[in-house]
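Below sits a lone chain in structure tokens, taken as the form predicted on its own.
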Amino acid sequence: MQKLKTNFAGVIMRNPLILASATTGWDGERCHQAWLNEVGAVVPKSFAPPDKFAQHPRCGRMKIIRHGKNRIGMVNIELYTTMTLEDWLKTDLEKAYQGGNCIIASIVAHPNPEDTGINARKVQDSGRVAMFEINVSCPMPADQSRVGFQMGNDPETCYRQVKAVKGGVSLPVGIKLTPTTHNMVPMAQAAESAGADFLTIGNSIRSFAGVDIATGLPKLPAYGGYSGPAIKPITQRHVAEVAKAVKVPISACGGVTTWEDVIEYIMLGATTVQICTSIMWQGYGHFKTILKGLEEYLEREKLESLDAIRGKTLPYITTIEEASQRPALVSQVAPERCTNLKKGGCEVCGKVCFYGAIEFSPRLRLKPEHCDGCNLCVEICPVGALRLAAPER
């Protein structure tokens, strides 16, 4: 476990792996069954909301999605904290804080920033956290407050907001920012411009559950956050671009269910992952399988940190133009992996091909001057028998 130690934005902690606010932090007690399972900090949910937030729903608030049998993700309509801060500060910080947990206090950014620094003082008076993330990501709140991932969505907003904390408090202040956005770098670089020691890299993304076709009535009654697996794609991308235009740590937030999906969210440039579907769905000793995992990969591979892999993978993104300047590759066969080949009737590759580069007669045979270097072939192949190469000549 020491190779998982972590430098985050100056605070040590004894691995890369956080809890993420929400249902899994509501309280000082479950707080610390996360820590007893050796999660690296916690995050509880998001302290002192605006008094008109402070309930969510109890008549059912979260619906799975799933393709066939399979959990793909899940929408919520839960909001912040139901607990005052004054409960919190009077009680629930204290369990929490049970066993030396490292906290990240998350705060609920207000209309007047002041008002958000205020709280974030009165937290770190209880001497029980060792960082602050600001929350402007909420995706559910869409009223005039502007409180929620309206606030994320503008660069002076998130600016200010750390500002206020930064002047309130001496301990390390990050923002959490939200996905609900089609560039979160101005955001990003506004909120390190303010001063920012990190930053949360996101939240779950302003959603709807669907709609129940017998009745006609939708599967949620308001619009909400989505999580887990199905997320993943879209918080990388914003990782990878923020990670490449700012300095500061990251911590990245968004479908972490594996190990394997640890390593390329730090591979990606991030610091810490925050986890919290995969939580819900397994349970917090689901945190000790990932830790399992990530101590395996680094002896597998001749680590002594991740630090060794972190924004590996950043010098290999590039633009849709340039890619499209590469050599052009076709799609070529493995014979002996080949179901069609083999036996026959295998024909799923060529239900994909929309090129003309496969055709059946009776066997597998490729036109190689038809293939147009797509790789959905190789991607459907039940076996792996496809994949794309250069031209042979």
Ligand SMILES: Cc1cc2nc3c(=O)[nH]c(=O)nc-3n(C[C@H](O)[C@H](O)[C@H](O)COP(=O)(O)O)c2cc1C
Contents of the next structure:
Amino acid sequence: MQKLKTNFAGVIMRNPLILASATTGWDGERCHQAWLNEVGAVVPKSFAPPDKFAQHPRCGRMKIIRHGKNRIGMVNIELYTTMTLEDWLKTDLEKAYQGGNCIIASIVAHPNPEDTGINARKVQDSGRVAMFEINVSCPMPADQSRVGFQMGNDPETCYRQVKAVKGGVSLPVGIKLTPTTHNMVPMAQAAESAGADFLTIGNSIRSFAGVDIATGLPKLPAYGGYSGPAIKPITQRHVAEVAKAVKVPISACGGVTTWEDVIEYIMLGATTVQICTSIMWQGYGHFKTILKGLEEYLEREKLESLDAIRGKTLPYITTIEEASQRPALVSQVAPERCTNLKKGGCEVCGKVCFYGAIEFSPRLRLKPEHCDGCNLCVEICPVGALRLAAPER
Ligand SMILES: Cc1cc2nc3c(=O)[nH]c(=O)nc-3n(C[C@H](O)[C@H](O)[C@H](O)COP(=O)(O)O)c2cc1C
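Same protein, the form predicted together with this ligand this time rather than the form predicted on its own?
Now the full complex is given, and it begins with the chain already shown.
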């Protein structure tokens, strides 16, 4: 669809959806499959890791995290590509490129930035890629070599990596930053000042997969990366903070499952959106489902492109101090919706009110003088009968 066409750091993509670097792009054939399923661009599995990180565990790498029956996220202990750069250059980039695929080459940042630049140059010489993404954010490597997320926590390192790659190639260069940090802004600004053409925010979050209580053993043997729906609020915080602090375009990556998630990230300032876990769970065809949702949204909203909504939310994100000064609201009930008022029984809201503002005597009675405006009853009500509003006088 023409309206979804996206200019990302000078590269024209048919839509803003990108296959994030992961298992789903582990070889050329898989990258091609994603392209056939209408993705806008593909990031193959990160190229050219230092030797000791060129092999990943093959005794189980993924653990889905569930809440009840629902999948909320996934912890993985997968490293980078296990193919050599030579194999990618000889065969698999060509396979990935079939049909004119728009390929973003993910390059693992080496401790010496010159090495990162040399690898990027070799990939550019293949003539098969459109741009570069420097990976300083893998959450697994945690030793003295500082490969991975430790690099992505140091502004000076981010600056030097971008400078080195920019010095070696002519195509646009971005850097994939880590959400395993309390503040991504200094790294984003350092990358921007080194000439980065875009930022990818972010990667999976360093985490632990859990304990098998029958054996006492860890569910995965090493610390890994947390991804999927559960990390969206964390990635969104980083995207919003960075979008307010830099001018370079942003590719948001964290927990996207639906077209609505894409719209949220665009409203937070992103230009493109990368997806990994939901494709791992649902297959490449899921791109088409998300694209259909986006197309219908544009039609419904009578928008010519996503430009009209980019960054729309940012001016409304304030400080906690300012929000604390706003007039207090209290919980109010719509009697025609409330199950308790109509037929009794439901007392879900009362259990979560820790201020004594909800009573059952025997039917629901709100006590606005006790309400602290926390909104939990509104969130928990199964029928949407409660809302926060200005107190009635
Ligand atoms: C199994 C697995 C392997 C991954 N491998 C890479 C990788 O090689 N390079 C990289 O930059 N990110 C890698 N990632 C991170 C994803 O690209 C993505 O940033 C992260 O999963 C968050 O997006 P999501 O919530 O849509 O999964 C991997 C993620 C998973 C789950």
